[in-house]
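Let's start with one chain on its own, the form predicted alone, as structure tokens.
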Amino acid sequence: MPITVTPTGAALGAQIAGVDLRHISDADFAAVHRAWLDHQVLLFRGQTLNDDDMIAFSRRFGELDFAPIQENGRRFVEGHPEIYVVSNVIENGVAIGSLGAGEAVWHTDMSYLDDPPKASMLYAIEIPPAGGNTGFTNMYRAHEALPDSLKRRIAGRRVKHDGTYNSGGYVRQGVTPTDDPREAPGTYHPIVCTHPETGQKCLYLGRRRNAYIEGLDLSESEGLLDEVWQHATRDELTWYNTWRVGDVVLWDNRCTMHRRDPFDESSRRIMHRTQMKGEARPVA
């Protein structure tokens, strides 16, 4: 069966059919990689992967990050340090994963690092009967859609990407929380970046909480960030995946943001995630 690429019809995303990620030829991988750059987010349905399979396919994109430490102090799946568990499930009184059942706000994965990951991949093992959908927003189009006056106000500026909280609102391991963005741990990156592979301009915002635009008064920074975020997260710039067991979603962390809808905490949701290392700091 030949590989097919079917765009979602939304602002970003495409579904890939005709490929088993456990056994993918070089030619099919080249087509997948091209589709990933063209559509930013790819959905593969009906996959049957173990952790070794997931790691092997992810490595086709480059070196992998080790999973970050979870809120419960655990770091990774035993024997597979590249696997991060996203789950609300409690076993023997201990959470097996991270982020719980609440909303995960719009964010870019681990953008508080000097060299953030370039890609992330999420595999659905168990899903709740409702909720927990994941949305993505197109940061190329977000930049293009900004009014000229707003583009001029952010031109050449850098934003601080907060390292205090993760996307579920939990304090990161070993961090003392503060809600003053000027004092919070984090890294400055250009608000407008150039994608290193496509050469296109895009917004690079990270997370709204504790963000701060370098060189501005706090109130001015807050107001400008509110304007930019309002434009960047409009519905017409987004696509949402309603998860099925066996779904694999791969996204380009450099030109998208994503979020998660909350779901009933009495339901079970288990996802495994890998991250591909970034190859350079984001640049304007």
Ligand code: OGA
Second form
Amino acid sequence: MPITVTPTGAALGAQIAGVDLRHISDADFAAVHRAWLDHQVLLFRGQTLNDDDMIAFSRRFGELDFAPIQENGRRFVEGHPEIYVVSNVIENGVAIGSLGAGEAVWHTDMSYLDDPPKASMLYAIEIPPAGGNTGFTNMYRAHEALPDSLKRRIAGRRVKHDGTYNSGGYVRQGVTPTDDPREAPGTYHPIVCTHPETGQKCLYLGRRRNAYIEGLDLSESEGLLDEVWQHATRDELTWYNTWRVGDVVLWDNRCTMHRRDPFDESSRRIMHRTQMKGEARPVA
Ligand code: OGA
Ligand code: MN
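Moving from the form predicted alone, what structure would you give for the form predicted together with N-oxalylglycine (OGA)?
To see the whole picture, the full complex is given below, headed by that same chain.
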């Protein structure tokens, strides 16, 4: 079957059919790579992958990051430090993964690092009967669509990407939480970045909580961030995946953000994730 790329029709995302990610030719991989840059998020349905398969496919994009250790524990698969488990399942009193069953607020992965991952890939192993959908927002369009007055106010500025909380609101391991954005641990990146592969400008916001625009009064920073975030997360910039078991979703972490709807905590959701290392610091 030839590979096909079908745009979602929303602001970003495309579904790829005709590939088995366990056996993908160089030509098909080149088409996938091109589609990933063009559509920012790719959905592959009906995949059957073990952790080695996930790692092998992910490595075609480059080197992998190790999973972050969060929420006071180990949240990766024994023998596979590259695999991060996103799950609400508790086994023998211990959570097997991160993020629980609550909402995961809009964010981009691990942007509190100097060199954030360029891509992340989630594979659905068990999904709840309802809820737990994952949404993505197009940060190229978010930048494009900003009113000129807002563009001027953020021009040349850097924003702090908080390292205190993960997207589920849990405190990262080893961090003493503070809610003063000026004091919180994190990394400054330019608010408007240039994508290293496409050369296009995008907004790069990371996450809202404890964000801080360098050089502004706290209240001024809060006000400006609220305005920019409101524009960047409007429904018309988003696309949501309604998960099925066997779905693989691969996103470009440099020009998208994502969030997750909450789901009933008595149902089970198990996803495995890999992350591809960034090759360059985010630059203006
Ligand atoms: C992630 C993440 C959301 C989800 O894995 O980085 O934010 O839908 N997951 O589980
Ligand atoms: Mn995430």
